[in-house]
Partner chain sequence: MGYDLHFGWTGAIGRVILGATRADGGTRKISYHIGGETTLPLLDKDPLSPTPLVALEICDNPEYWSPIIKNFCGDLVNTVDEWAKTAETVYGADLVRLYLTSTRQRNFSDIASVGKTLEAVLSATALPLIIEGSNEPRIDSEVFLKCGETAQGEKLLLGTAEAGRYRSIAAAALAYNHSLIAQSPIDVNLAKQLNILLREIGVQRDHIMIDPYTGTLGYGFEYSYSAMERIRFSALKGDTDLAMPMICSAIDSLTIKEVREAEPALQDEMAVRWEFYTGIAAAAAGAEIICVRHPKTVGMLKLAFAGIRSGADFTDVK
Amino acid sequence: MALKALDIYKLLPKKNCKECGDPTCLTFAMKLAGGKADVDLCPYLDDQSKSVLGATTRPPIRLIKIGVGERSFAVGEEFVLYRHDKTFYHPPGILFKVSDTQEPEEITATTIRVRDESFTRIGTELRFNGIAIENASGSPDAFARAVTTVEESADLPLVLISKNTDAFNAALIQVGSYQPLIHAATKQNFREMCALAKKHSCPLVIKAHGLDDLAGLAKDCVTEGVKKLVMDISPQSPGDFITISTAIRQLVITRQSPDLGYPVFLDATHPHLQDAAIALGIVKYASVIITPPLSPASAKAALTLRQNIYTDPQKPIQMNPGLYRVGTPGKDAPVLLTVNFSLTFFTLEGYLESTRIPCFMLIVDTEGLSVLTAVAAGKLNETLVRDSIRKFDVEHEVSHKTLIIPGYSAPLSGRIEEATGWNVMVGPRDAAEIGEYLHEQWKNHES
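Generate the single chain structure for that sequence, in the form predicted alone.
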């Protein structure tokens, strides 16, 4: 059972030293109670207090950072089983796998694709996270050459996969300072793997069958001084993955098994289960997903699904209010009013671009609500429209005073005219009809 902030405060040294990063011990206690801080940040806690506080206050799933620099990513630190309860915070890293048995040109092509490929959806740039390099040859030299080939093409987070400690030593000479994720420690080799992880400050994958074995191996690695762990649960099937990963999430968020409180690793490279396994991993709690290079269609599907699942369902995606240009509008271009709900914005923008009629989009702040909802809630009103026209200096951008409003806001047309002094035209309810509307109604209005 989690402790309350005042209970935690009683166990703290009450020095208010600020060395934890917070101004007072009470502030630190409140963060601990909310799972937003780690007891290890306090340098004055004795071992007994750390033991009491650690299992009940640290985030149920530890935050693990993979890689360094601009493209590094963090996973873990999730607090709920279902995203509608709160939200999911750290999207899984999806990495393309290459092998040290491939030709350098093929490895380079995959690396460059991950480095450069992206697409924009709802105002967000979506891309894959890095490269997983497998020591399929068993040769330390081949492994090191493959790692070097990747590094010569891009600075990307890496996952190094091998069963050979010598191969890891050869590879980490090349990239150890970039903190790749190394796979994997088992009951047989965890001491050697922990030594490597500590030497290079790398996060470490642990691999075992069964929750008890995973928990025991995690404790062994922590005893060896390695706390940055990711768990490979070694599922035998997609159904097995769902069962185990869900059980882990349930156990850790209820703090019944703190030793399992680490991000989950999923190898989704089986050719017959590839797309399904990636989707299951995104939806059911995988934090690091390894996949072969995906087709363009599968790549977009995976990135889109990840974006959807890791968007806060309680907070609409919003655009910044302002005056946006579609094409290169002149002084006589139409001005179309709409709300700052991102889906509305990009849907309308897409249809406007297809008309090839340069125009302005006046985006007003309805706190991310759609047109119909904003009208019903009173968020879209004549005062907001008037103030937005003034704030974004619309009158100096066009030579007319005509505003096209969405069809669902038609009841506001008269009040908007009175408040702004602008002539109001009511556009269609469906954005798909905006092209026909502009070609007919706006052209007739101009003439």
Given for the second form:
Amino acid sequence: MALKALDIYKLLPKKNCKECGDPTCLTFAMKLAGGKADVDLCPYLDDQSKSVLGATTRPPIRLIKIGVGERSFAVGEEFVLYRHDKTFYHPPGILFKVSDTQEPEEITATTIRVRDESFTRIGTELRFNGIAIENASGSPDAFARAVTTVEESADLPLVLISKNTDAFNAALIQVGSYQPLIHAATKQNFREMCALAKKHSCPLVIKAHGLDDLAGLAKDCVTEGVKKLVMDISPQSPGDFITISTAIRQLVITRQSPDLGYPVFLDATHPHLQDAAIALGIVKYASVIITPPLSPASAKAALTLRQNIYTDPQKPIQMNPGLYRVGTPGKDAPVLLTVNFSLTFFTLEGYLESTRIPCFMLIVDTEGLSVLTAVAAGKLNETLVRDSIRKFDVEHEVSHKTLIIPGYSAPLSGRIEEATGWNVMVGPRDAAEIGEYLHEQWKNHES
Amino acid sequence: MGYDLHFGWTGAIGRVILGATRADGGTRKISYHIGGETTLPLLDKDPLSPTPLVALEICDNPEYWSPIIKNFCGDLVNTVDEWAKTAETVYGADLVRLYLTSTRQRNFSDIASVGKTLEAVLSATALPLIIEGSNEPRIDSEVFLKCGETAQGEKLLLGTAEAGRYRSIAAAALAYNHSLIAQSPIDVNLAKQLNILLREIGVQRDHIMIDPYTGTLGYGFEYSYSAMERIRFSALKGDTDLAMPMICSAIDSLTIKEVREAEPALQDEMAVRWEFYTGIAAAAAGAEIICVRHPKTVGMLKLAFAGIRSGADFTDVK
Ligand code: SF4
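Beyond the form predicted alone, can we have the form predicted together with the partner chain?
Next comes the full complex, and the chain you just saw is listed first.
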């Protein structure tokens, strides 16, 4: 049951002291009502009000920050089961796993790869998020050495994995202040693990199979004073993972099981199911994914899938057809034709902006189809082009009659020329080449 | 703690039968009953949660087929029946999807050759077939009727009907009892509209598979993913005009920049992973048939679908 902002306000201390990060108690109350803040941020709230408010105002999944500094990331604070219901907010961190039984050179190489590797898609840099270090040797010294090796090469978010409290002690002396995620507290060892997590104030993974055990363990850890939790549901298969992660997401967003309101962890390590597990983890609610280093191809595919799934689905798929300006084009500026599929539009627009050549984009109505499909389906045809030129009065906007069409629509060039009386130039197939094309072809065409 | 991943849904996805065995008047070695589910895909231990089939796409004129596939398959791409046979015996596909690209040449008119090609493929492989006909309204009717007739009794899946271009294909499907693919551009309402149009001219629900159009990863895939989810939920909530199984084919996967511009040594790998990640995510959104073009993706997807359910020893290897 959700409370209204004013009801919440009545329960707050009304000191307006700003310690919660909000200017007044009332604005804090409004945030709480929207599920965008945590009651714990107000230090003056009495326990009873806290428990009343906590249950109904906390975001259904607690926000957990992992690491410090530039590359730190936060996961949790999700509100929906399906991205089309609103959006997914916090993309999962994907971390490469190393073991303290590996040679230091290998560990360093993986660390440097995660530190430096990035690739840019639609104006965003995509990267992996950190390193998971496993205490496979069982030796505290080896673990501490491996952790130091990683730490010496990069300030990346870390996951520390061990079954041995002494090993954690040894490692946390080195990196405890960088908020590594420590893996994992179980029914057997949660007291010691909570003590460690508290001492270094780092987030803690709890591990159990079965929702009751997980919820029980989460409660036990909260009682021990640790609230920054992440849940390893210890799946038996990728299918088991999505079954349980879906159940958890459903139970927490409907507030049936607030005790499970923490981000979910997935270890995707498997001799042949690793890629499948990562893909399913990305689409079905994993928040921290660890995996042995991925091949370059898997790496790109995984990061691209994550970017796609965490894109805001409210972004329209179709643009309004029309004549769009890039920069302030003059009468002699080039006119580039393309379809009204928003992804095509935004991709092309991005590249055009970076060429710094002012121009017009003539967006025609292909009902949101991409160029390839629109040509194949006959939606992009000479009649549509002719009518669009008329409708958007292109002849009065420019002093020439040359139209640049997308590379994939080359088969239509003759028919477009006939139908419009315009001179057609076939542009590149790939928007990325448009800068070069304009500089070479359009400039030549002018002279 | 109890949970129910059937979410109080009352609808079920209709079944479409692909392929007929001798017992049913065909010559296929297997007949797939696709659909029937009442919940989300790939769930563990839930018999009503589907695992998708994998189709390899091939063609009878590889002129415009991806150079990546031509390099990988070599001469095979020039002999369509051998290619189809290899899809079954070597690559391990569940289905073969044959694109009659020969019909896409300018002024194509040799309809008899379509029948011959299809006959050759039918005898080369015993897998159920998906046939993609012409791209040219002028010859649609003849091509689809020829396919329908040649493979009468085999329960083909014919592609692809779209709004404004579905009559010829529907006529062929109706005349020879095949099913068809109904494609709409990434939109739940347009998908529904097309299904209604098809129903009005007599195509039964159990003869339609929905193709919501799949943009590949990085090129609109997120829209397709959500369109598939929405189509599926509408169906599970009881909308019978959307309660058909879905087919997904991210045909742009091999032409996008990431794959085209990959270093030559990495190109196959990039193509395969791109198809694979797209296919797994599409399966999670509800697609029952995943179509791919790279033979190596077939094996990888099959292995994954087999291992996604329990028994994968996912915990033991840690
Ligand atoms: S910290 Fe508490 S008392 Fe202070 S302004 Fe925020 S809500 Fe009010």
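Positions refer to the first chain, counted from 1. Heads up, when I say rigid core I mean the largest set of C-alphas that superpose within 1.5 Å between the two forms. Not measured: the values here are computed from a predicted model.
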Do you see a C-alpha shift of 2 Å or more at I363 between the two forms, with the core held fixed? yes
Core fit, then A301 C-alpha moves 2 Å or more between the two forms: no
Is it true that C202 shifts between the two forms by 2 Å or more at the Cα, once the core is aligned? no
So with the rigid core superposed, the C-alpha of L45 shifts by how many Å between the two forms? 2.8
In Å, the rigid core superposition gives a C-alpha shift for E436 between the two forms of 12.4
